[in-house]
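Given as structure tokens, the chain that follows is alone and in the form predicted on its own.
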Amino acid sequence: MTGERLPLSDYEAIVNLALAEDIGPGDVTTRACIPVEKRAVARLVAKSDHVLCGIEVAKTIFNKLDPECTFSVGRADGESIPAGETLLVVSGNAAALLMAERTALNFLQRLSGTATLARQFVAATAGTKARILDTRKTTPGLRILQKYAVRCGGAFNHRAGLFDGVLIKENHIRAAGGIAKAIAACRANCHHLIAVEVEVATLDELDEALAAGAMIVLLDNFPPQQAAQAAARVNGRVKLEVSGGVTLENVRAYAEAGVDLISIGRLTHSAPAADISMLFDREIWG
């Protein structure tokens, strides 16, 4: 669980993009159907078991829409949810409710599954020394949203973008003339607070790359056996990463190899949705 909660801010930007896609010039059912002057309650429902996430950028899509409409039994990020429990209700201008809808579940239902996701490999992981990071396969324009719904799941992020870590991938070696060149590149122009990774796809690549200097080795696409071998030759030297085949089936072998670190793009390119809808009470519309 978190009790993080983002600014406004970061995120008030995609929501008003959001909210301009679906709704465009304006509602057609709703305006057709629903007089402007009706009232009603709404109830979000989980209908599968989830790690809650988007809470608050759910109600800041319906505060866009009605900043009168009121909420009660909030649910907060980062809590196990239950099927068929209430996550928000929320009161307000029934044609208000009824725009904001599909915008605020379909940030609820990714970046919950996202959540979810994380923490069932958290758990997979449990009592090992491996931390759960993500990684920058990301929906284009929902990073910071995504990376928090990582958190909201108990896991750690990976760095935001190519600003704020060194991580030397294959085609950087390439176009630098090999790890040792790209490696002391970069530890020629970073300044002294960032830790410099290579990404490795053998054994002997390992070898090169601590030779010349690497913080954090990436090992690519190794097999668990194979990533137990990197950790007994590193032996506590620098950070080991894995990355690549992962799964909630093979990823407590990946932790029990003694690796640090375990990268899954699967937790914000293929989180399955949670399963979240809104219903009004029809008894205590206005």
Contents of the next structure:
6 protein chains.
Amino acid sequence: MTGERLPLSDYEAIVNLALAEDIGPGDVTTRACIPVEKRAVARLVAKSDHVLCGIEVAKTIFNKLDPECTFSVGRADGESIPAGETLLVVSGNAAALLMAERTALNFLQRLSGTATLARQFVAATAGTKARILDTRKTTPGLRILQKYAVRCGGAFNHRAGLFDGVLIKENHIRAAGGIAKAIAACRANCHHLIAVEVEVATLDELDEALAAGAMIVLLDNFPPQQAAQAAARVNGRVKLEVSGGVTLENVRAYAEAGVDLISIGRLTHSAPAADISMLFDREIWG
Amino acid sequence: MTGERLPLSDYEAIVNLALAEDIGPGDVTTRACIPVEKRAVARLVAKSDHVLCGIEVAKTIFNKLDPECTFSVGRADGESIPAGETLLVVSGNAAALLMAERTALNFLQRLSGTATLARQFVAATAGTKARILDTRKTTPGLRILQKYAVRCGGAFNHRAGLFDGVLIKENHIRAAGGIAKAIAACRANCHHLIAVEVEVATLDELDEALAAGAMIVLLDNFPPQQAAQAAARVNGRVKLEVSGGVTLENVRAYAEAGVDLISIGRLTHSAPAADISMLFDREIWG
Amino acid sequence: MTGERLPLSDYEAIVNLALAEDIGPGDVTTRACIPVEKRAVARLVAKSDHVLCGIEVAKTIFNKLDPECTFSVGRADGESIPAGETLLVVSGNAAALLMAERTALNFLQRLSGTATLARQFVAATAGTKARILDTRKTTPGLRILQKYAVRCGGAFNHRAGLFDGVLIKENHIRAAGGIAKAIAACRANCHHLIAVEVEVATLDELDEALAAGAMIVLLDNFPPQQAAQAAARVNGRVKLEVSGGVTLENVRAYAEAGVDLISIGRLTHSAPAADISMLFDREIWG
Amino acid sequence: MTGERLPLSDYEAIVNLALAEDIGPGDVTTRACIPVEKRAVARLVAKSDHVLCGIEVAKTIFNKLDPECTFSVGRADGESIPAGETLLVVSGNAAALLMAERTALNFLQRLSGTATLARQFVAATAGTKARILDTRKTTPGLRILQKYAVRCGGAFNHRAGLFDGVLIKENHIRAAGGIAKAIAACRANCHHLIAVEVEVATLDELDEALAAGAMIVLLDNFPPQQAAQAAARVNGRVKLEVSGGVTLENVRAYAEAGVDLISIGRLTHSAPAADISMLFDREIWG
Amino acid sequence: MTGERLPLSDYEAIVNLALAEDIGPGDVTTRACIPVEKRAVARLVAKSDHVLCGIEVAKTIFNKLDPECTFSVGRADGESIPAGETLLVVSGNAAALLMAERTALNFLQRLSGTATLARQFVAATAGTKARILDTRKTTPGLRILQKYAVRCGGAFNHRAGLFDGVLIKENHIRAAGGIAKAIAACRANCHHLIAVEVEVATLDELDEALAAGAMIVLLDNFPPQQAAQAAARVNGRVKLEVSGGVTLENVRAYAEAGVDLISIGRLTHSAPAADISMLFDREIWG
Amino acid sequence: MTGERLPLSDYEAIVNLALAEDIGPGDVTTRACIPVEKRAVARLVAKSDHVLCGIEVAKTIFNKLDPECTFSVGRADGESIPAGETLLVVSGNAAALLMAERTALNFLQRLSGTATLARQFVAATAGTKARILDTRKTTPGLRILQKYAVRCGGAFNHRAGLFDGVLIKENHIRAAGGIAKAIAACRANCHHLIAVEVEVATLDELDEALAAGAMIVLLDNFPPQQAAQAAARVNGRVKLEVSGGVTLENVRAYAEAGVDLISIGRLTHSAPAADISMLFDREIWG
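Return the structure block for the form predicted together with another copy of the chain; the form predicted on its own was the one displayed.
After this comes the whole thing, all chains and molecules, with the earlier chain placed first.
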């Protein structure tokens, strides 16, 4: 995760939606009390240690409110930021900065929260072969940004959506009439660049999935010991993913059980927001 | 919070965005292995105790994938749901239900998470005059839905955005040249149905705000004891809001300090998702 | 109204709609007969005395057709312009200017018409405490621009829409089961920065509204004398607004009756358009 | 104008824009004080004599807020409505009707205003061959609806925009290098279903346009007597249009001068709004 | 067709749609293996002889992916390009160029294919008075661009859509109750800048159309000899268009039959794509 | 390809774009000469043998113009239709059917053209193991529909876009610094459900790709004999795809050379449109 740059088109729609819902027909406080030509210098400052994510999104937001604003200091996405440090300094129209503030922070705080939690899981499994993955349990509208935040934290992505990978789950198996039928149908009909993964709930289902030609198997809600049994039984023939109930406390046990992939919903559905605030520089206003 | 109904136009854009990012050019698993005319009955089931929120949003999502699906059992937003209970039964095209599943759950889990946390704060302050409020620290794109979730939890909303209430904060005061100037400008320029609230960081600033004609005062990061001092000093002349650092542990202390309003960012920025899943009924598939 | 600047996002949608409906798949006259590289200098000229409004909107329109056009002379929104004066000089691609002309004028003429009428009402009430207000009787799609035009004319805005102020009208009262119930419900449920106004049709209803805790009362279609009675009865306890049947002829009578606010639908629904035209400079083409 | 029906796609964008700007994140009055299941019957009533236009638009708006509302009485677009008559009765959810009211009226009042003024001009020229036309001086976003309103009033449309007819004006002539060049270029390059009209300011220019092959000539700001001279000189060889300065007082003089077409900007830029209001039926609420 | 420039607004929607469907949530190959700051110089090269069309569209696409890319060599739309020649050299971010490549080529190849075929038809009718026209059989979403490509090939456009010309076809005649009724209704109701064309299937219908006042007649699926008979019978009183079954082999026979207009669906529905590819310059990468 | 059903959301945007560009501000012919309440029965009829594709798209289009139209006969996508057969009978408002006709046919003709050509390639390779694939050389805006048409013809899809499969091409290799580096980077960074394909131009590059861990290899512009050599050398270790210069004449030679996948750009960039027309039933109108 060094130097990746998300194109604007990946997040412009959600940024516009967010600005519209916050500003609506106008910021009445700012319009009433801030002189229209007033300029300001604002600093975004970390109030808790975190892994930064969203700095380009924040710049986009400031630019939408003041196309002529400038950025004189900036930390990069993926950097570890200690509390108290400045993330970004922005100079521009004071009213514009005030109108952009909350929306920029709302993105930065959530994305940095996810990046921070991802890095904690990565650190907890250091030295093992296991990759930490996200899931599709993302926040509506933020899928691409959250998956980017996961990468900023040093973890990896699972598929982007229903369209770029086959994952046969319990409900598919029921509707298709069994594991073997489901796997065969996917191998026959999906394009040749897409691999087939199957979710299993027991070791017997694992055997069934292997027999039916699964390329990757997802162990659903297996405790670490059972995951180790599965890894032993598979012995490298297919990749193994675990999902369900993984915490910072037990993640290393899973990694040491020998699985290849550990996917964690809470990276995107319940990561606490990082604490970041924006301050107008006093010296500018004196 | 009885019987309120959110119009579709309030959330259709974010639902469409969420479906697009999950389904994209098609669900390859479902297309490959689910017969196109197959029908199914699915149940959304609570896996943890929570206050329900988002049931109409979920129905909307199922309807978008299968306009002829039907709902035969349904709990209402705002109800307390114990783990194990069924929230909604939906019958329809099997492929459509599978494609809608994750997006419906992503909304339900987050909104119910916020409603649940809101109710906990309300319960913690029962019997006091204090209202629990949300903030503008909402998830991008979900402002209206999250504010609705807060109401489902029995709490109240702060302003919807920058456009429907004046809240003069530290940065405004600096840019405007002082509290008195900022308040006077807002009272002169804003329409007559909008009240003026001012954020203060000390008791001295509180005095200054009162003198300048603030109608409501926000005590920023006051510990409970200091909030009590403020309440005593104000003695009912204006409404008092506290914000910053409020937790389930200390919220009652704030309420008993005599403030009128307690606003809590974590209701919308860090509420853990409720655990809800969707199951295809076995008897249907036998 | 000095120096306020409306952000582009407040009006870009309606500008795009207007350009699309006028230009559609192309200006066949211009494409047929204007050389593609031809440049021109055009002047927007007042053909009647008016208060200018919309100059930034016009610039936006010219810029959309020719991103490299330049503006060498420009009057500001809110200025009084005598007939014959130049409002704006624009240099750029001749075809682009021709394609932008009608749409730019359509905005300018309507907005200046509203600003002009607003200023006439303001002038007619000079020296009284009454504020001239607009209403929600705005032209579909032009709400924000028309409310800005009202401010350019020196008048004030009423609420922006249904979302930023409570105004309880006759139909609400019937549906809610009476004035007292309606007021109590609004005070209980609306956020603390929103005030409650009630419309009344008689002096008795005024008494009822006062008793029920209305903060502002709208006197609907009261003649000036009756408005004066209401003002005497209220004696400053609440703000009084009059609406309905206000003309340039009788507005001063209302203002002198002692009301605080006079709202006038015709500012936005029936203001005659200002007369403005665009001329290509002869010397440029010689 | 009997029975024409405008497709929804012709006006849905502007209806959505209008509803969004009025309702925004919600109608706080209605949400606070109207029970969610309350039903009502509302009547739209003419408060001034007018030619009706926009009844389908109004129905669309009520339907958007309450897809199950029903309409039990309705007058048709193009009908003359005396003050006091009911235009439409709508039954549905009370909150929905209240939220739709202002937007529905804003369309109805403006469109009926234009239809009414159009019919007055048509009546003033009864018995002559002259057609009353609109212009491109329409309200941004309302082009299609206003042109429909003109037809409802019994008048005719000029071209819909820059794309469906050639009208060579003074600025084109200057940029193209003369009338003859401009006409020749348009005849050579435009498709064979589009006719070429030229604007002239003097009788000499009229001669020049005729010599250059204009199919229709627009007499710009000719007084009636001069228009009659032009008509005599042309003697039916081309169609003649007059534009500029036409009023209800002088329109018959133009018609009797022998011109074919009289185009009138004020039909769409300055027609006063018709007075229409919505009432909840008292008996329903008793 | 020298120097015409299509405004961006005429094709931006389809460009955005095309980029979205190709790039979706990201180019996984490029993201994985191209260093984010890597720059490249790419050349678009003709691999078959063709008439170029779409060079500005291609530039727009590269600019959307890299707003700072530059173009150092460029051929113009409408030029004949021999195989092997460079059409455009673009320098910019390597990842951006790779992501834009396919979409840019997809536009260029199709539009150049249409321009090339159009020029072949024009060449085949050189020296006759007949104009080669397109039809409404265009590719969904590409109407404006394809009609521009037809002009780039030296041919002419028919009407842009249903809105800018009357063409009465068999189905209209049936629904209207006969040719005469249909023509009369169109002449009475359409604006004065729109001419009326009628499609006929036999010489008898041609007579009927002439008698009823058609201004242009479309001979539907007439073989060349019959078209010549029609031309003789009409003898210049109206314009004649032929359509249906026209090929490069028989088009000259139609032109020499004396018709004015020859419209050809395959220009836009079946023109083979031109062969164009993009190469990264080797010397840049050594 | 039996019974697959494309969700409306997959093509609604391009349908709306196509209707807008054809109908614009209104069908002037239909409005002028078709009575507004007139009903009609129309038949879509094959005028050439083809494989049908797009019947649901066509229904969508008729429904958009007349939400109450009904369909009484219908053939299914994927069926082989001989010339002369009826594809669909639609009953509804006559004006609506006329306005929908061209757009419906434009989709049907193109999609059926692609399905027809796909089936010809499939037939030409019957009995071999080779799959016929499409490419990303699709028509802008029609990607999903064209890929569906390919499936209707019995062929298979390649990846949907840049996001659901890795295909390392010459330009990537140059920018990445060689085949081995590019493959390694993709295997390390892409998610575990995505396979890595590499394009090679020579047998030496094939060896290099195999050594570097390619999972699938694309032979670019290999003649059939050279493809056979490649297949022999690979001997089943990886899948082989050929692309470039494949025609109906030589496709069987490629299939018999032993490759697994044959991708063909002309399926989507140059398939001739199928000939389909719409007729109003005479007996209905008598």
